[in-house]
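Shown here is one chain on its own, the form predicted on its own, set out as structure tokens.
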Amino acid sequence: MVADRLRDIKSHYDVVIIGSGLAGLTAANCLAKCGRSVLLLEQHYNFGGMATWFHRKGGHIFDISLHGFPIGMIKSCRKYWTKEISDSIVQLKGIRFDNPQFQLQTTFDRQDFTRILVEEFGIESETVEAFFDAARGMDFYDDQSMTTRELFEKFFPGRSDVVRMLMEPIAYANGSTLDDPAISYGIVFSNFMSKGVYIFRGGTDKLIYMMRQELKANGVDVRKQVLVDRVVVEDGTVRGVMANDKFISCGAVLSNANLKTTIDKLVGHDQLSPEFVAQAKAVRLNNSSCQVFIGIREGETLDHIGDLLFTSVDPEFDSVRLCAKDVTSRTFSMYYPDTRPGSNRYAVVSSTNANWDDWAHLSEDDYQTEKKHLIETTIAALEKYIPDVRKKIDHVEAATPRTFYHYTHQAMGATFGTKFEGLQVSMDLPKQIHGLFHAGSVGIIMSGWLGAINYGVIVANEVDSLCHEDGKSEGRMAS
């Protein structure tokens, strides 16, 4: 017998959240704080979005996104979510570049950086704080005509060395190229080098874990392996959902879904005009990923080499080549026992950016032997760090853009979500429908795990405030 999902629901909402990624989680806990009833939705068995886990036999626990994150996710967890929350996130302190121009490592902060780009590569230093200030002063509002290849190209004329250290750790968080807007990559350069990259000591699943520990108390009605069909929209309103073959009535509803994928599939163009279906449809979807979870055998252990890895065996970065599947750049996320207080275990991550195309279209046979190469490939280059790696795996496996899609239902396996173009388009849809709101993955906003969590709470509150002046607005019908 199939479980009944939306068992005991209400008969009405004040809101229902779509995913329950990073942003419709902290915008389910922001509206349930305010006061609001909130009905949270996600489709798959995890709540997290992309910032997830899974479990394998022999003890293997593998996080999916966990590679690091401003500062800033400090103050946003203890002012958004719970001191408890914010108190476990530690910093990384082991970065290390390897590829065929530089060698480094560093505790990637502004203050480092300077000293590195000075000393090692030899730039004035007016020029590298020059650099640091025009990025750090980036707004959304400003010129969006520059490019991040022309800013480069401005502070630092044919160093392909210093683009690389500069850009490379960047596009593995955003999935950003050197042609997209010069304020999409100054923004989230700047959170990272505030003080450093850090983590979320316990793992993913206990985050997650406190997340839902949190949403319950404050009174959020979280349901998983529901899946919204559509939004249900009368004469420009919201009002209701459709989900697992149920309507649910509510008066507003957030998409923590992928951009296009609201937009298209949620919504339909009908409901909207004309000219902001064009705009929709021009927005371009992000990259997708490809990942190796290598498992180490319990009673192994694993010399420390540094906390991420960025290698490369390209001569210079390349944003078309970063994505290749003959794959030439990986960033290596080591998983040591810290990582996890009580565990004894070691793990191993390697995250490529990767083009759906190269993998969407593969027989089954073929996609088969591609993984397989993957992840040959990987543990291949994993030995040049660690040479007796091969004898203590004892579970490998591999993720690409056909996994996340089929995980996550985001359109391409896109693991960044929409180009920056998108963030308008997300911003603008409550001026087409009323109590329409989004919150997912957007350019500029994709600074990884903090940009996604910031993104709730701004949508949030413009969603309270929607219910406030509708609340206002009944009041002043019914008397």
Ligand SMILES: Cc1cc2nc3c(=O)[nH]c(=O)nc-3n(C[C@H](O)[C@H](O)[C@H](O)COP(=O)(O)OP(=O)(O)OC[C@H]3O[C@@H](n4cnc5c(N)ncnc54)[C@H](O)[C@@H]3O)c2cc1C
Given for the second form:
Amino acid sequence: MVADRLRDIKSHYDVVIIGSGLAGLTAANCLAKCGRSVLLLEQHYNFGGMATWFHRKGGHIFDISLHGFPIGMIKSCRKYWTKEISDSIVQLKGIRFDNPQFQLQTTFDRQDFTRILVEEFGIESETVEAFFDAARGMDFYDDQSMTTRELFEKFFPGRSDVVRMLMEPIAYANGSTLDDPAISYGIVFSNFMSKGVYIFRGGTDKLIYMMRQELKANGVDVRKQVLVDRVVVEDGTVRGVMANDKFISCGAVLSNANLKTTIDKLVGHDQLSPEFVAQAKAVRLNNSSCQVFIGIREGETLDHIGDLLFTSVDPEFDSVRLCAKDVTSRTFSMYYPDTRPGSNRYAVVSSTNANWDDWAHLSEDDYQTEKKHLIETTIAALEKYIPDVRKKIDHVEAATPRTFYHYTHQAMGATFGTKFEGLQVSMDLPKQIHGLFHAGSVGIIMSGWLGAINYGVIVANEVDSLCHEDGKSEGRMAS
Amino acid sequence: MGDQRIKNIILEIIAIVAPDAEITDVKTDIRLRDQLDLDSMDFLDIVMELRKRYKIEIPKEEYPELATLDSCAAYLGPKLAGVAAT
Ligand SMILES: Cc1cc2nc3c(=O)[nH]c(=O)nc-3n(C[C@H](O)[C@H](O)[C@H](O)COP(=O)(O)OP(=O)(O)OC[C@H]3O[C@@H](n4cnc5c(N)ncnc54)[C@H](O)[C@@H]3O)c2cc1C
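What about the form predicted in complex with the named molecule, after the form predicted on its own?
Whole complex next, starting from this chain.
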């Protein structure tokens, strides 16, 4: 018999949160700290959403999305989580680029980029400063008509090498392309490329464990392996959710599921205005990913060749080529033993951007063949940096857009949520249905670990405000 | 609640949401974000903390009213009128 994952739940919650991605987890923690009763429901057997990890025989642990995040995580984790979590964040100093246009290593901050652009690329320092300032000055309310391509053309006309250095890491970080609005680039760039790249020491497993402890301490009711079927709406107002054939009553629902899934499946179009549905339909998803996980045999070691390697054999940066199934650009994330202090293990994870359509419709045989091909070509590419890696490998496997879809239910395996227009739709959802909110990777600027955490807080504030107002009107009715 | 008390409350809250902020010498008529390296998330935290402590609601359009300590006192004064100065 299936265990009753919803045993002993309360008859009513102030807020039900659907999904335990970083946005859902953080919103849950904030709302609990504001004194709200919170139920968090996750369909998977792990919490964390794409912030996840897995174990393999031979003592291997692989992190899926722990490649690097901006310095802002330190502050956000301290404010919305704990000092212990924030204190475990460390900088990755060895960021390397290797492609036909240039080879270089950088600490990935404004100062070092300026040095490289001036000394190695021969750009005037005033131009570099002006570019940084322009990127920094951008915000959400600025004009959206300028594209990232136009922004680069304005400051670095004809310099595809400069474009590559400034764009490739961002394309990996959030799936954006040269055709996305310049402001989304500017906002992410000034967050992500101004003060270095950071990771969580101890691994994703430890981070999520610490977050769960904190949620428990703050009284959040967390349940896993509970798939929410739909949000129950009556007269334009949220009444609760249906999950595991049970109705759970609540005053507000915050969906951390993919924006499109939330609107199309969890809510349904009949509850929404036709204009809003049309607007939601027009939201484009970002691309998906492929990864190859390489576990090094116990006892073997790897030399320190850098932490994050942006490699490519393409002559120039090209957003379309970056997602192509025949891979020419990869990032290698190196996991040395100090990723998990106390461990003596090494791992390498190769990540590439990928298109859902290239993988979704393959027959099972073709799918397995393509995965093998991906693994083989990845190891061959890695041999350039670690010539004897092949004989040290103990375990290797690949993940594709299908894998991401399977584990996170993200529409089309989207690894970075939606394009820019998704943010407006996400923010407008509460105007359609009283008590319904969405938080999760949207709009490019609200994706990634930091984007998801901060967006979780922003939406938690809205939810708390609604609970406050609804509480007042209930009080009035009672008196 | 008096103006001075409101300003002190805001500073107390800032000390919690931005522990690194140097709050000993804050000018009351200069924008807080210009003196203290506060970002928009910090302002959101101030709004949440005020709601939690004093049950007051600050609509999004009115966040700019929290720009300086003086404007905080002027704006929050009426909202906090019924709240005891504890
Ligand atoms: C391969 C890869 C590499 C990445 N690398 C980085 C990186 O280096 N740095 C970085 O900052 N970011 C990285 N990211 C992005 C980052 O991981 C995500 O942006 C972020 O974790 C998304 O969080 P989220 O809260 O939006 O939602 P998600 O993580 O998508 O979580 C949503 C959760 O909701 C659950 N759910 C969905 N529907 C239901 C339902 N009906 N009922 C119950 N539960 C449901 C899902 O199971 C999932 O747990 C990477 C992502 C991928 C895939």
